[in-house]
Each structure stands twice: as structure tokens, then as C-alpha cells.
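Next comes just one chain, in C-alpha cells: the form predicted on its own.
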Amino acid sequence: MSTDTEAPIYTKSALEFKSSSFSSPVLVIHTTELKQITHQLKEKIAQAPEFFKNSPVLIDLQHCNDDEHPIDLGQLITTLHAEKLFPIGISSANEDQKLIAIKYHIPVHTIRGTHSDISTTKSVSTQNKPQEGTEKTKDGTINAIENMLISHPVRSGQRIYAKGDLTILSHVSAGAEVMAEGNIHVYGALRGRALAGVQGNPESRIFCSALQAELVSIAGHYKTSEDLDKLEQHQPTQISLQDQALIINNL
């Protein structure tokens, strides 16, 4: 008797679903004028092309949608694709926009929390050990913070995210990306991208033994290698945010 219709038996699982933390840049749209959006998008990407190249984005429409003149979501998605940005979620969409999002295979959901001009993809290595700290909120509640300590070099292509402070006892290679909701401490050379205060904390700072970075950012305000090349390098450096501008000082 033929057994062609019988289900095959596999001894090993081919896949699994896991719960994880993941965040991406949130593109908050403030106008329905697509020409203006396209122009400013090109300007933004030109400032940090490698950061935005082939980046996933979440689209937040809450500031540009009204009943009379909603934004043309299909054209917006086409514009983003043309700039090598790939929407992976839509927030605050109306019913017609939800249908368009589904047509493009983009999930519709609600974005929660504070987002800055530049947020980042989150990918945490399982070898890194978080350390708990505490944070006192305005109402007096004490929240646990997961600080992270990395003892090995962060190599090109790696992305590391810490919910609290991130401390790296070695160097960060070119092409690597390190992110933290708090401060970033790099005891070696910082050659990749470092983004502190990625959830909008302007009090965050970046410290490194030698600044040779491709991009540094605090709470969405950033400088690229073109700006940093003008600075004196190979010295211990502190980067802070004052009056919406990055301040870079030798230690």
C-alpha cells in the first residue's frame, strides 16, 4: 500500500517561536505632503546613509491623519521603498489605511512608549550578562534597570542593546552598533556606531578611550564620521547633550 500521503517523521525541530525584545526606528509623520516628506527624508538619510541603509521602520500616523485629508499610505510606502527603508508596522491607521497595509503585508498595531528621531534595532547577545540597577520614577516607584557588561570586543556586524547602561571593556569595531537606554562606556576604541538614551533620555552620555566612531547619538541627536573626523581623536572622550546639541570633550 502506498504511503505517499503519510506525514513525514522528523526527529529534530526545524523552527521555534521565542519571545524577545525588538525595536526599530519609528518614523513619525507630521504632514500629508508627500513631496515635503520625500525631500526631508532624503536630507535625513544623507546625513547618515549607512545607519539608514536597508533599515526596518515603524510608521506612526497619529499626527498626520484626519478625517478629511488622510495621508496616502500606498504612496508613502512606495516612497520609503525607493529610499531603501522597509516598513514593518503601521500605527494609528484608519480603516482604509489598514487595508492598504495588509495589501503590502505590513502589520497594523499600536506603538507604545517614547521614541526619538533615531531609535534602533535591538539585538542582545545571549553571552552578555545584564546587571540589575534601580531607577526612581516621579511617583516614587522603584523600577529595576538591566545594565549590561561586555568583556569581549564587539565585532563588525554585531548589534548590542542594553535597557540600562552598557559597559564594554574592550573596543567596538567599525561596522558594529552598540545601543543603550542609559549611558555607554567603552574602555577601548569606539570605531562603530554608539547610540545612548535611545528611548529619549537626554541625560545619557557616551564615554570612550578613543573616539573614531562612524556615528554617535544621544536621545536622537547625532553626529556622523564627517563631523567627528574634525575632532582630535585617540583620546579619552565624553559625549553629552546640551541645548539639543552634542557636546564632545576630551577627558
Given for the second form:
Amino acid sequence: MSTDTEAPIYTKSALEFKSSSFSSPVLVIHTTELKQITHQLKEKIAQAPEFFKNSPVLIDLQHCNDDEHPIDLGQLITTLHAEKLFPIGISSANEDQKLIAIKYHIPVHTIRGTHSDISTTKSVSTQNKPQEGTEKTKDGTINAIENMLISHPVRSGQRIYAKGDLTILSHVSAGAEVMAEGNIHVYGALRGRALAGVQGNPESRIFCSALQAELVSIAGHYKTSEDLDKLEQHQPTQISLQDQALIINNL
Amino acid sequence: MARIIVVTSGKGGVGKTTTSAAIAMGLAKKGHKTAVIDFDVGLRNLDLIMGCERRVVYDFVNVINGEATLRQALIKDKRCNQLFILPASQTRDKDALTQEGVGKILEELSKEFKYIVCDSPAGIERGANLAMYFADDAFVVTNPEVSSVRDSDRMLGILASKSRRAEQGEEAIKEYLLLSRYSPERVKLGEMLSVEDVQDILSLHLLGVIPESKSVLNASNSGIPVILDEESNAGQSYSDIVARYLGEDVPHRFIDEEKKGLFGKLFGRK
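Switching from the form predicted on its own: structure of the form predicted in complex with the partner chain?
Next comes the full complex, and the chain you just saw is listed first.
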């Protein structure tokens, strides 16, 4: 089950960039009055000191930048640091604020900024909303355009790469390699190599109608045919990743 | 326009040249004007199998280099006046072949011939690539064993992606499976892949099964395409293959072990 027996070609490098998502508190600022902010911040933290201790926060300036006098970002960051909060990003910043943020080594998030600036100011900003919004647009565009459908057998020596999901209506021969950033569906026998979630998506899966693969991998976690040998090979199979381990189920 | 057939396999020694000679002779005997070209530059064999090795004057490379005309290089078969052989050069290597040169020759042959059979060398290098590049149909010769099947699979991948038809987005090359050196007895003993096994891996249209036969070696040694040996299983199987390729409905033979009684019946009918 573990993947550390042999050094595979895929994880030889010392590091890799993976795409993953996690949630973080967003601090939405409603005023430019620093005194008021400091006061209310202390109050909030007092309610749950452990929760906020050394917590990362994303600063959202959308609402306070409607004011004529922009907030002094440098001061705000100093205040947050004083309260043991770590700003990890800033959104809806104006040009001056962006420069200041970069000076403080804080990344500037622009995706949401442009979107909501254009749309309206009346959208009620709950803390989770910005994340949901960006994810939706990502999913929508990527899946619609980058999925790939192959209707012929994938022959030995051929390599196929899909930026989204990859669907193969025939079989994948021994010596062939199919890769996808999303899921892989094989409606024939899978005899070659199949690598799903090659950009690190642990949610991706591999489906095939017969598993006789040389290698299967999800997000870099792999099994070779040696490990697969004991399994029932001629049944429709699903492969998923759970707690860093590949789970192989008959469908 | 001629139909260009490439006889290919990836792996060596599976019977490409034997098949090329037999198919070309079969097509010619059916009355179609056929040319067979040896693409194995440097390892010339086709002329031996066809029994015309003593009549080679000019070769494929001479024609490409403009040192001889096609008419000078083509050898007319003595047994069938519809069949012509273009031998490979023995003193050169595959780099002597150019895509432009091969294309020109095939184009010129197309005007005069109905079928052009290209005998591909083994491997997936230049010679093999040029042999299949201009093809309309591919006869993939495979032995019922795993390495041959895998090499054929690799070749099929190349046919699908690197041919002229693939590059120009035309209709794909028609691919046919020829399973050679087949022995039903050994399949039964589990020593050999069965037709079903091979079909399962390659998912390819089966054009015919050529049984393992002593007559193939005998025919090669004496320079007579095995299809002319009407007594032999292999010869009959090639006749069936040519007929099937030309659209006739011929049942498959030699797939199952023949019982003595059935054996007699088959020959009685002939």
C-alpha cells in the first residue's frame, strides 16, 4: 500500500508544486477608522483567543475602499501582527495598497477583486463567499473546455494527456500511457499506465472495465502491476485515493 | 489510383517478407497489376523469396537517386505477368531513402499499377516509417506470442499517428491482422496465444490465420512464394486472405485443430 519501496520516475525531484485548496478566515474591513478596527478586533479575539492565535487571515478591502480616504494598509498590518494574526493575502486592494502589501511580503489576490468590483457593491459578503465564487468559475471553465474523449484504442508507445477528465472508449494497451489532471475513464481493458490527478488533485479517480494495468497513479501515489496482481482483474474497477493510499474497488 | 498496402509488424522474423511475396503474387494472379517493393535497404530478402535474385540490375535506391528509371529497375515475374518486383539495395542503408523520393516513386507506380505492396523492414525506424507513410491499407503480421503482439500494437500506434493520412487528417489507414505461424495444437496446450487472445489485445479486423507450416521454409528456400504451393495449408491460407481482402466472403480456416476426418474432407473439396 505504501509507495516508498522503489524510487519511481515520477517523484524523483526534490520538490513539486501541487494545487490544493484550504479554507482560511477572511477579515472583511468595513471602515477606514483604525482605532475602531483595533478595538473591535480585540473584542472578537477575546471571545475565542485560542482560535485566533497565530491564525492566518486574508484581508478583504472591498468595503472600506468605497470610502474617499483609503485605509492605511501599513498600519492595519502592524495592528494585525500585534494581535498575533498573520495576513496571508489581500484582495480588492487599490494600486497603492498593492505596492504596500508586496513590501510586507503579502500576496495580492486579484481574481475576486476584479469580479466583485465590476459586479455590484450590494452583494452580501459572507466569509466563505469569495472562495466559492472563484472555485465555481475555475471548475466551470476548465471542465467544459479541457476534457478529452478518445474513441480508438490507445496503442503501445502512445501517450495521451488531458487537462481535465480523460475518457477512453476502447482499451489502453500495455506500454501506453494515459494521463489526466482530472479523472480517467477507460471503457475497455486498462493494460498500460494510467495517471490521474497528475497536477496533484487527490480527488481524481480512475475507472476501467478491466484492470490489468502496468501502473496506476493518483496525485503521485502509485501501484505497479506487481501490487495489482492479486486483485480480480476482469471486473469493472474504481481506484481512488484515501489518506495517501490507493483504494481499489470492484464496481 | 493504386491501393498502397504496407506489410508491417514491428518485430522481425514474423513473416513480413513471406507475406508480402504471397500477397503480391495472389493479387497478381487474380489479374490485378501489382508491384511489390522491398523497403529493407541493406538487408535485401524479397528478391530471394520471389526467386529473382539473379536478375537484379538496378534497385530502389538507384531509382530514388535518379541513376535508373523505374522501368529499368522493376523486375517482371516469370510466373505471372501482372507482377513486378522492385528490389532493395544491398550495399546502402536506410538513410538512402527519402520521403520525397519514396513519394515520387509511389506516385509514378500508382499510375500504372492497381496494387503496390510495401514490404517493411523490422523496427520502427526510418525504413519502416517510410514503408508505411504513404499506405492506404496495413497488413499487420503478428505471431501468437506476447512480444510480437506488443510490437504490433506499437506499430498500430505509429500507423495511426505518423502516416500521411494521419498527418493530413484524411481517413485513417485500414488495418488488418494477419496471424502467422499459428499452431492450434500448441494453443490447446497453452503454449501459444489464441486468436481470441490476440484479438482481445489488438482489437483488429482479422484477415486471416496462417498456420505454422514446413512448406513456408521450403518455399522460401526455393524462391517460390508459398501461395503457389496449393497443397500446403499456408499457401491456401494466403489464397483465402487475398480473396477476403478483395471482398470475397471466405470462412476462416486453420484456427481450430483439425481432426483427421475433417482434414480429409477439406482436401477432398479442393
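Note that the structure is predicted; figures quoted are calculated from it, not measured. C-alpha atoms forming the largest set that superposes within 1.5 Å between two forms make up the rigid core. Numbering follows the first chain given and starts at 1.
- Shown in the overlay between the two forms, fitted on the rigid core, is a CA shift at Ile59 of 2 Å or greater.
- Positional change of Leu41 between the two forms reaches 2 Å or more at the C-alpha, relative to the superposed core.
- Relative to the superposed core, Ile88 undergoes a Cα shift of 2 Å or more between the two forms.
- Superposing the rigid core and comparing between the two forms gives a CA shift of 33.8 Å at Leu99.
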